[in-house]
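Have a look below at one chain only, the form predicted on its own, in structure tokens format.
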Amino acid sequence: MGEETECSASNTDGSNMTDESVKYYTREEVQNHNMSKDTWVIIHDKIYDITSFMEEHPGGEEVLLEQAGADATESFEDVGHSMDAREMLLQYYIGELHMDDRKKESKKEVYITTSKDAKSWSTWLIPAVAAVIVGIMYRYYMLEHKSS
């Protein structure tokens, strides 16, 4: 079914596997894991078998099928899942993509900034204009009052 071969890999957290055989699957026999008894998804390039998780998913087993058999990545990451989820996705994780199936586009570097410096002029500029607004709305509904 998928091809085996001893390398070294990288997990999805970054820790390195070593001396553990790597089984490799192509797109199409990815492809043929599409139904709710018999789900994988290809996320960064590795192989899931998520089938088990079906029923557990937040998100509803639906989302599940509509990415079944195919590659996951970018619906993946755009829903934004936590760490734990990220965690927790790789027991499932039973192989990688044959590397004449991968994509050849670039991958897109993701810059997460959690410094307090990070602040940008818009976290505070928008809610004081905001207050301003209010304040002025105020004032002039409490003069209007304060004359009839």
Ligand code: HEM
Contents of the next structure:
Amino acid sequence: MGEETECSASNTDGSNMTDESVKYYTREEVQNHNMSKDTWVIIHDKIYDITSFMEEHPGGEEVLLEQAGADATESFEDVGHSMDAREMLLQYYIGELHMDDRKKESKKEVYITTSKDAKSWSTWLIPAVAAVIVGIMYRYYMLEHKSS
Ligand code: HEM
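Now show the form predicted together with protoporphyrin IX containing FE, given that the preceding structure was the form predicted on its own.
The next block holds the full complex; its first chain is the one shown before.
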């Protein structure tokens, strides 16, 4: 279509836009490519122009058309595509979803990682404390039996 704006990779929002050659598209721009002769989809924040793949898709053209111009990540993953299918994606890659349009999940991930760390810490600490208490109780028990 040609009206896409190449978002500057040197913006100042502090995100990882370091590669100057990468093209960034907004969701709105992707939405314009929602027909069988011009089909883009978003999968894991990457943009793919799958126009030439529509007729070849083993799962049929129809399912792809339903996702045209939209985020197909969930449908793509739900099907459980093979590694071959994932590798095929590479040839249709045209750019990245603009940072402002990505779902803000990074904070959640950090939170999950932190709580996981805390969990693994407590998994060994509780048995260790329990072992020490049992040890002390055992010593007292033995001492009492020796003296009586
Ligand atoms: C856009 C990138 C996609 C590529 C490159 C792709 C590629 C493939 C490939 C190679 C297969 C054969 C099985 C396999 O190797 O996993 C397949 C099957 C399938 N795909 Fe996709 N696919 C894409 C997107 C989608 C999406 C977005 C959907 C759902 C909305 C979908 C639905 C299916 C279904 C239902 C099958 C199973 C067909 C069957 O077993 O009869 N695909 N796809």
